[in-house]
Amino acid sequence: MMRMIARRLVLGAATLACVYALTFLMVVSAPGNPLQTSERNLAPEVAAALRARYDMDHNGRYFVQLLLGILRLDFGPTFQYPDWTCNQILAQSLPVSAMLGLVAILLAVVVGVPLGAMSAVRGRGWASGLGLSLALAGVCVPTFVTGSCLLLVFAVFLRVAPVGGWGTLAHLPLPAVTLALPFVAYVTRLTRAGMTEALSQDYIRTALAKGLPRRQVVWKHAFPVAFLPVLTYLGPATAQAMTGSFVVEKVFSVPGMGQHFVNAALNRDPGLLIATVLVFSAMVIAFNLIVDGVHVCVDPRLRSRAA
């Protein structure tokens, strides 16, 4: 187990290094100047002084300078917000996106897993139709449409929720539900497919033939096997949800990482753009590692391989 974790940590560090190199290459290759934007029009001598200060005219030295700062967990300055550093922006926006994402994933598991399991167990009943309809709607309907409809119904017509913003628990339900719906759809589909396959196995028919109660066979014998694909999906899904969705954050005016990522790309802000990409990549690697560890603990077949 420890050997597997150490190997994954080394591979994760190498992956982050490749992500940094590729992101830096795309940032410096993109047209535009972070010091000259529509909101900022610096004098030529001021822009030249700033470029010289951060070695922006020498991509090699700028690459090394950013890398050394990242190794110290210091992402450096941001040209978009002159009075802020990238670390300060991440410290302010990451908890917001993390809370929103964790609530969305929790809703996806709480709603999607029982709905998918019931739709598989009950066959062509109402639960199966509801599960398939919800999965289809969650995949097909864009989040900006869902968010706008929820705002109109609950904030404008019923007036039981705030229109937007962040700071109280009342601001959380609408963006969390909007962000959770696509994940609910995928969790429902994965659970239904896993339960359908598990219930068709020989050991399930043998357990039923021995006279075991159907509820016990379904939830004690079939469900743990059916939940493994969902567990695999939850790793990258949690990282994706926690880093925020810029569409949901834009619709509900949530000050999360998604908006900063989009603004950094539009304003050619290299430090903030690289910082958000690396944070997202690190979270994907971390949650995949956690999922792999849980897989080893749940599935006895994997314990001998991880030893």
Given for the second form:
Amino acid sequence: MMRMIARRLVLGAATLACVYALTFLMVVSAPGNPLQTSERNLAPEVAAALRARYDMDHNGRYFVQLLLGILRLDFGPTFQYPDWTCNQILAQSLPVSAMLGLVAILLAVVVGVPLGAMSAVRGRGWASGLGLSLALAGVCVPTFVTGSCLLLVFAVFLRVAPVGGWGTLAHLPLPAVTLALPFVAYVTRLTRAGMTEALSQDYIRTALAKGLPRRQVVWKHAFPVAFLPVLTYLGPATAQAMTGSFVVEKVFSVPGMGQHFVNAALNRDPGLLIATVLVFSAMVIAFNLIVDGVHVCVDPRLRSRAA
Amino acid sequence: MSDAAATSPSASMTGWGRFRRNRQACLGGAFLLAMAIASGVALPWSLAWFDVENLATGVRHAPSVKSVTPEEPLDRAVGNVPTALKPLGSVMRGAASWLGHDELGRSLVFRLALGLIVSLAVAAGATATALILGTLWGATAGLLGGRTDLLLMRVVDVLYGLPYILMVILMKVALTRPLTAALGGRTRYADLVILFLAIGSVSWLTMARVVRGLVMSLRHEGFVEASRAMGAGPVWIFRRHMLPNLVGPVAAYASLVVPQAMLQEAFLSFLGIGVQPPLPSLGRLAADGVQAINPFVGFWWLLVFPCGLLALMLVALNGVGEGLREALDPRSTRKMLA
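Next up, can you give the form predicted in complex with its partner chain of this protein, since the form predicted on its own came first?
Expanding to the full complex; the earlier chain stays at the top.
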């Protein structure tokens, strides 16, 4: 077990290094840079001084300098917001996104898993219909549409929620629901598929044949197996939800991380872009590791192999 | 060999039969076909009319779109939506005003008809890009195996770790200049090509995994081993023995990439880096509709019709995709995707 974790950590570090190198390569080779935007309108000597300060004319040196900083967990300056460092931006926006994302994922599990399982167990019926239409809606309506409609109905017409912003508990439900909807859809589908497959297995028939109550067979014998693919999906999904969504943040003016990510990419801001990408990748790796750990705990087949 | 050739048509026949029995897939397919034909027939008109503002020249009845011109005081302009712009209003006679007009008096029917074609074209182009890239990459990895396989699939893993938005944006930035130059400065079309190349180049990763898995499992089939024993090279084996077996599952998976690509195009349009105005796409129209509806002005039709059409298209595409997958590929790719 310890050896597996150590191996995965080394592999994760190697992946992060690759991600760093690739992102750097892409952002440096793409035309345009943050000193050229029309908003800043820098004097030529100021631009030259900035280029010299951050070694932007020597990509090799800049690469090493930034890497050394990152190894000390210092992501360096950002060009878009002159008075901020990347660390300050991350420290301010990551907790917001993480909280919103966690709530959304919890919502996805709490709603999607029972709905998917019920629709598989009951066959045709209201649970199946609701599950299917929710799963379809989550896949077929863009987030910016659901978000705007929720905002219009609950904040403008019914006035039961604030129009936007962040800080109090009342700000949480609308963006959380909007963010959760695609995840709910996917979790419902996965649970449904897993449950349908599990219920068709021989050992379920055996369990039913020996007279166990149906409820016990469904929840104790079939459900743990059906849940495994959902668990696998939840790893990257949690990382994705917790690093913010541009659309949700824009519609509800939530000060999260997704907007920095998109803006940094649009403005070719190397420092901030690399910082956000690395945070995302590190989260993906970390949550995959956690999920695999949970897998070992849940799945008896893996437990015996790991021991 | 002749055995495989003899059984494959019947296999596809049963596939077609399974597809036909799937009500959702058939309804979706019929809807898609109807929409594609309708917007295809309307193409000459929609191309001519999608960007005509106010339509003053073409209207005999005096148009009453005055109240949205900038000269009008803002409070009056936002208070009452001009009835001429509403669905079945009279900015233009006939079919053009069935679904209303936007703030500039442009006909929503024509914009939707053209937007549907643009969206479908971008989605199809993106899927084709993903199909070619993913099949080549996955087939190479699966056929050669060993170190090459390890290296190629490691690349896929690392690219999976990168957020796709980053790749789309940077891809778009990197491709814009060379492609616009290559197309002789026709920026409108260059833009569409860049858009589907960018979306396609982030959608091929799963395709590569699916194809690699299929090739790996085919490699140990008897007919492939027999061919190899007779001295056939990897290219021959791939073309002669694997490609016919790959077509079904790959087509099934590709049909599920189409709605994803469409949704991504909508998202990019929301970011403002999708289809460039004045050209419409379903995503662009939906994003504009979101902007057009607020507590002060109720251009509700600008939100409802584009979003409704986009959602229906996606439902239909997903239905057809699922139907195809169940018909052509009952087991193999589902396991790999889970």
